[in-house]
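Here's a solo chain for you in structure tokens, the form predicted on its own.
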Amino acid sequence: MTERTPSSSNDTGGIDRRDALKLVGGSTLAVALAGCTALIGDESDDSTEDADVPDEPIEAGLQTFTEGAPAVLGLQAQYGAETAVRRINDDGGVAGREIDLDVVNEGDEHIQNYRRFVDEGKDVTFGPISSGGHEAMVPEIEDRGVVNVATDGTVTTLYEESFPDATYSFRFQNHDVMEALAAVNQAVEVLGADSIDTYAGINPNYAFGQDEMALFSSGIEKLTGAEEVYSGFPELGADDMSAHVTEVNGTEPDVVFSSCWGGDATLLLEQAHANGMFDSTDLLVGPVLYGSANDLSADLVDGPIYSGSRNFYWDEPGTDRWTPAADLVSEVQSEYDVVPTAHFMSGYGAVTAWATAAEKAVDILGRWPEQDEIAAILEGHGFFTPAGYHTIGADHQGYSNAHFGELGWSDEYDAAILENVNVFAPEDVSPPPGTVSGDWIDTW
């Protein structure tokens, strides 16, 4: 790591302070910054030790689902955020400041939770899981001016169309177009484009499910010319999906697409098996089915079922070849008795994105940064986690590799696993900067 001499806040060569920070933040520096080195298992010199940094801990707030069916994913995000915080604090903190993390149930109180955090003086906030909640929060985040890094809330239109000029609102996890198109590519690889004539969908009835189905439909129709024969939208948290399974059985599509998650994903697989859906279709592809890995049983993963794992699958590359991931799996199993899923990485990565950006800002400025300065660094910020390398784009979207594989079972881990995992680079499943996803797919 290159040694840096802390500079003053005015040492920007006449360039606007925010623009100067953006230029540095847009570099591809390896950000094994002191205090965050444990996140990637690196050893580097501490170049921030002489900086003007407050003594008190960083106060951080995370909202995620900690109750009910969505907690299958939400607790993973909590475990991930807690693990990142624990590692940072064990390694000396962010520029010497430890992090205190306050976790609350997001429920449907997204704006109220954010307001509470800000009123309590939080330095940064993380979450939520919900796409609708994330979209509702953005105006409040921009008004209050405390940086929020969403763990998920992945609806594609959020930063492409609804809030293209956000300042303080960011997202770590890959957005919907990346996992919907990964599903399209996976289906084509398994069955072949010439063998896909029809498709159907069962997706949750809110922004996320509707967004994912629309993107999958656009992509699969472009690549295969397939026709949609059924599309159903059960309510989030529904207690019965058998009517949708019956509709699928009646149309016998080549491919079924489902973005059901959490307890909904488990219920869909239970009722699909009970009603013989896998005798009526050649393939089920689900971008987030694996998020329920610790909630599934061996009989539920049997069949032609492929799942995405967003920007992290713990065994890709294999833990025998990638020490940071191997160490993470061991630590998570010891601490929480689960295998980490992509939503674990949602929490881990959101904390890491902000922490490495804050420490980079201290490294540059020689003092603790203001909110707008951390926001400027986050635009174009690159950093590592045990999942690999990630960037936060100038458009405030998170960009990482997307993972998709065949659902299987591991007696060793007593949990679902993915086999024959494909890794899709961000540029293969998301549009060029400044391009709306739907417009990009239309050009195929």
The other form holds:
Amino acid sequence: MTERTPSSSNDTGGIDRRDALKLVGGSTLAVALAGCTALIGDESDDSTEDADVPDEPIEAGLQTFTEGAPAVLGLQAQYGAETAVRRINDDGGVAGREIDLDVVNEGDEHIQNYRRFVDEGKDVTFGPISSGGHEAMVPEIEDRGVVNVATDGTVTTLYEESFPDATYSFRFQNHDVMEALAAVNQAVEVLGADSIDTYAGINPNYAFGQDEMALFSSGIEKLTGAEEVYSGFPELGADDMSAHVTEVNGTEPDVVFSSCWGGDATLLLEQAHANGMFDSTDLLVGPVLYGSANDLSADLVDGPIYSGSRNFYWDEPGTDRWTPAADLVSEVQSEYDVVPTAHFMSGYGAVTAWATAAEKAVDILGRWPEQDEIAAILEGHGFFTPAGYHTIGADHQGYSNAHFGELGWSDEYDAAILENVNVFAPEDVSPPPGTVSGDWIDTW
Amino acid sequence: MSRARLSTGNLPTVVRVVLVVLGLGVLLAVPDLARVTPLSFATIHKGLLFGLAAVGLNLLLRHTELVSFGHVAFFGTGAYGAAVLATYYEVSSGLVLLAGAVLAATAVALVVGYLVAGHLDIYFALLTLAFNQVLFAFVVQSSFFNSTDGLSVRAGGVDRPSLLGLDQLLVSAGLDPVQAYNYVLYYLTVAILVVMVLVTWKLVNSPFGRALDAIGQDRTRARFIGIPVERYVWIAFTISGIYGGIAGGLFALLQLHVRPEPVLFAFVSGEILFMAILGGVGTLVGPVVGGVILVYLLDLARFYVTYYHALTGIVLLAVVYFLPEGVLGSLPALGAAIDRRRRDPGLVRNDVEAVVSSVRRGVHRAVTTVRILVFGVN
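Write the structure block of the form predicted together with its partner chain for the protein whose form predicted on its own appears above.
In what comes next, the whole complex appears, and the chain from above leads the way.
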């Protein structure tokens, strides 16, 4: 047997540079966003100070909905990304480089926005909110090779089936299966599996709404044996949902599931109350109703309404022992006059995922990393935010705790809140690595 | 109606030839210009495609004097024609995708044209708008077209279409695959654009074009002299739609993903109409110039200006009030005015005086209004 000797700096005895980065990236190195100089290891570690890193700021681009009805979510993502950037820059930047963040309205121009960012020489891009937009972007991202960390665009099939071998495209927010199954678990916990015989759905008519309803249906039928009695798909941004509410009233399901968000969520709750839907059903579970926390009113949240809050609810986990988390709500309120929702964390987390991975890469390489090196680090990367601990899987999907609670009202914040919040660990609401969600649910 | 002008009015032939060569030179140099300037190559490319659709729309607008508010229907049909072939039939040849786009747009233009050819004025405009919206609603509701999420124009969802192997040739010569694809597609667009502009020029100067002019001036008279009005309008409408189809097919190849809002929504029809007006309805290539300018404004202003929608409105107002003949159509008048002032510099003083007195009048009116508001009397 001959002993193999590494022949060059790139040859590490059978493990190439990319694999080495993956191994290191795959370790659950805990990093926290308190500014990037303190991200990796202990604060006395000054390995990045000697690294060969350019002086210029990091040019970053975020596309999100900054106008129109979807801005309810989009602005939160913008606030989150800006807050993360502000904190990183205040603490010295990523390996000494500050971040310049450009924000543009995503509209229907996802591919053009990404192309424009790349043409402008952006080092990294973030966003979008839209599921369809994210799906359209992925092949372009793979072609152009500038890392994009999507804030949302959470369709489950995206990385499971459509693009299982992506290199540069990542997503921070939990994907649909995690919130749809959190909704299933929440419904079962509130009503009990034996009390759920029928269910209905009112979901927006596009990839996200269809994906969420399909996953919820699979999950609740497996857990309770319930039967679907109605499923309606109003258009995104619909101005009337009363026909769907009437259908629900006619079928009197035990549980109604709705992934409506933004203005659609507000409209659904208004028309559900006006048409007495909560007399016809025992429970409404909506994974993103709380995304409209700042737009809801006290009377709208009255009733058996439970909402998800994706991978972040501002009161979870307990925030009193870590300054970046403890200060978050007051900082966001004073800066933007809103209560942060899960979409705030979409922006905050996407920036943090990339920034901590870039810092880690500099620490390992001793120089500023190439795009493929940051991409390799991001696979299996672990990091903290005020929402808790997150990992980006080898499938490029972010995994975090999923939150679900009862909608209530806070006079103190003049906004909706969640009470009795349940926290579901990623492994309880998403399939094991390499398994398609639908197949996994079928095995229940 | 005078002969269709390639660009501007009564210019000497030599000047026209120079302008055409210069225009072609600029078109061919766009990728290089974009490398050394902040110009966006992709945006100019997209602008040319919408400009091509606007050239088709202008055939109706200028000659038959019919205003279509639904012309993006053919652009969208072309784009979706290509996307359906790529998504459901895994067609990877760019030319086959383009052929599919043209066929789909032609079929839809034939049907819609047949149904609207007998109508005039506001009825024609509203009918075209209605058909556009029916098509949009159908696509948005249809799972076959993947509703608002749209369809990929990549065979298997990943691979870019092939462009006669020319893109691969450039790749093997060391060019980045994305760049190679975009360069080949751009020059294919330029070639098609030039051919289509020449076709339009021949068409509008043919007996058929003259007949369209006659129809535009007075349908009854045209009918009396033996022109089969409805049939000619139908043919003109279909040809006009084909331009949209070709542009839509090329747009699909450029964007590689087609969604209903950007290629089928009625507002985009309004934008194509605006492109023709902005560039100059009375000129042949004005709509192309209008397409590039408007797409540039719509796509890039939002990266720099918060209220970019207002910017588009301001440009529209400026065109209507100050350049009613459009950017290209106003060049002769502007040129003549500059020429007059060069010969008689005294005119510049008159201009300045006119502007100053206009501003003075405006300020005086504003002061008077404020005085009345504050004191109740003048």
